[in-house]
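Next up: a single chain in structure tokens, the form predicted on its own.
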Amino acid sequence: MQVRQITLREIRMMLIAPFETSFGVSTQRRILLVEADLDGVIGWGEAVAGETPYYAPETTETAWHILRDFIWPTLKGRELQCASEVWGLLARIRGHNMAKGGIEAAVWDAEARSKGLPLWKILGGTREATPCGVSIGIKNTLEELTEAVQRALSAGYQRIKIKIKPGWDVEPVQRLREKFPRIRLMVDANSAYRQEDWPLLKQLEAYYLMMIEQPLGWDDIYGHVELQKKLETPICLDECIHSEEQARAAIELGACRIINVKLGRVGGYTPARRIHDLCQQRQIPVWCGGMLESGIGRAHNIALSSLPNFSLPGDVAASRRYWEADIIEPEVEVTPQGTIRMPTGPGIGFSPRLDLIEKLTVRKEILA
């Protein structure tokens, strides 16, 4: 198959609510589509970039600029067996992996609909289901946290996970704890607390939780591994890790016993994999993490969730959690039992709604 021409878009979408975090609040999203031909087979993939380098040092612009400066120039023409070729191909470009990720994604995607088959059972999954986990932004108020935990649970969602920052972090949990005794129950700095705050992050332990999910510096595996070593509660890395050399090595220094794993954060469904399968060798478990992704990119988590080793409940919910109308048909919905069904279409098993998807452009790109 020949890659034989992509379609960049960027569309604007509104959250139905502000999503906060320790490094800022998000109200709507600027998010890049991307369109891969192959032999008349057309794949989509979500480059999930942010609006602002907090999370991550890629952004929108940055995203485009390297998928129309030096991806599409790498892989124009270019005779392919596989999707899985793509990521070796694009090895010379270091760092970008969320623009990786979304050609990436693409390509599968295509791949996938030509043999008529869904993408997770291309990529060797084996979940029939996903169990499927919330992430609740930071609140306003106690009140407000606790009551959107309770619609949340009441959704069916297995497992919650909240926003934590200096300041905002024991009370919630203590709160959310002493109200819902028995849930599972976890945290999430992105990055917000250094060394020296590990008494803090101790009095977490009080409370039962999953895991403390990236409490420290965005690329410090070894302040990781001198933090697990005072807790009890595993640590779960997320921006540190960006490929499976990283993951070894926060495994075998200790300084993980969870990994996040999100498609575009690695770049694409090859080292995905990779990281998942040195995870299940070494009995680590993994889950599937969200970046307020459209349809397109949350029918890419729903295939990688189908992995064996995605044994924890990850962040892949209900399309109406964030968008008033999704960008595909059927919206992804949850059971009330708290899981996603793994779709029986070919390829993502979802079709983009290209009427809403135009009405939602604010840029296009056609690059053959």
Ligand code: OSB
Second form
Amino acid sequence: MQVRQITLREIRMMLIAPFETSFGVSTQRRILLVEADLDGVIGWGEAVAGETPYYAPETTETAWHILRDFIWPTLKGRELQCASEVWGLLARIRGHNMAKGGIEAAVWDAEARSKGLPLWKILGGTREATPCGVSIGIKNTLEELTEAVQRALSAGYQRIKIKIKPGWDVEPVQRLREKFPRIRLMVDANSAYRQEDWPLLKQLEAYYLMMIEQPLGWDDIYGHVELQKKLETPICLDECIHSEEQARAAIELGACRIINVKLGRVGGYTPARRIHDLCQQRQIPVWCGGMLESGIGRAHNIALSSLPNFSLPGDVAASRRYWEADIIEPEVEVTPQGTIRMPTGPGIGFSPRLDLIEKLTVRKEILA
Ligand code: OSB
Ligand code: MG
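I would like to compare: after the form predicted on its own, may I see the structure of the form predicted together with 2-succinylbenzoate (OSB)?
Next comes the full complex, and the chain you just saw is listed first.
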């Protein structure tokens, strides 16, 4: 397959409701879509960088720059046997995993479409459906929080994750445990705590959480090793794991017992599958994280979640939790049992709604 052309597009999409984490509030997304033309077959990907560098170093702007000025010149006109070659070709570019993951995913989609097969099958997926959880942002009141949790449970979601930060941690968890003693509950701090806050995190252990996600610094493996020694609750790492090497270090050193895998954070399917395989060997369960993606990024998260060690419910939720109208057809739906079924069509198995995408586009560049 020859990489003939790529199209970059920035679309703007309003979230149904603002999403607050320890690092800020998101109301409108600036989403970078990547369309790759391989021998005339079009594949779609999403570079999942945020608007700000507060979760990870990349932003929508940096991803655009790296894709146009460094990734495109590397891939232009290349003959590829398969999409798994992309990661190696881009190895010279350090970091910028979200930019790499956006194009890599588009090439995988194109390869699967050209073979007429679902992407999840060519990835080696074995799960016909994936269990779903939700990620619930920081709310103004405990009442608002309990209502949001109740709605998610009524919709069937199998696991509830709430965002925490200093001042919004023990109380909300305690309240949820009173109201919902039996649910699968976890928290995500997005690096809002420091090692010396361990006694506070220890208090959370009274509420038997499934895991505590990324309590300490985004690059602090050692801090998590020390913290995990003090906690019985498993630590799950998100921000810290941006490569297979970081995953190996975290596992070998005991920094975590669970890993959240995000395609963008690790740079695409090739590193994501390696981390998946490593975790499987070491009996570390993984789950698929989310980045408030449009339907394109979400479709890729669904495909990734078909791999066998994605045994815990992910942050892969229905389109309607995020958007008034999603950019794919059909929209992502969650069954009353709280699962998403793997699609049966070729590629990502969802069709981009080109008319809607055009309307939402604020910037477009064709690289040929
Ligand atoms: O830490 O998992 C995270 C959203 C943006 C950035 C980081 C995170 C999140 C979420 C939302 O938790 C997951 C989703 O529903 O897409
Ligand atoms: Mg997280």
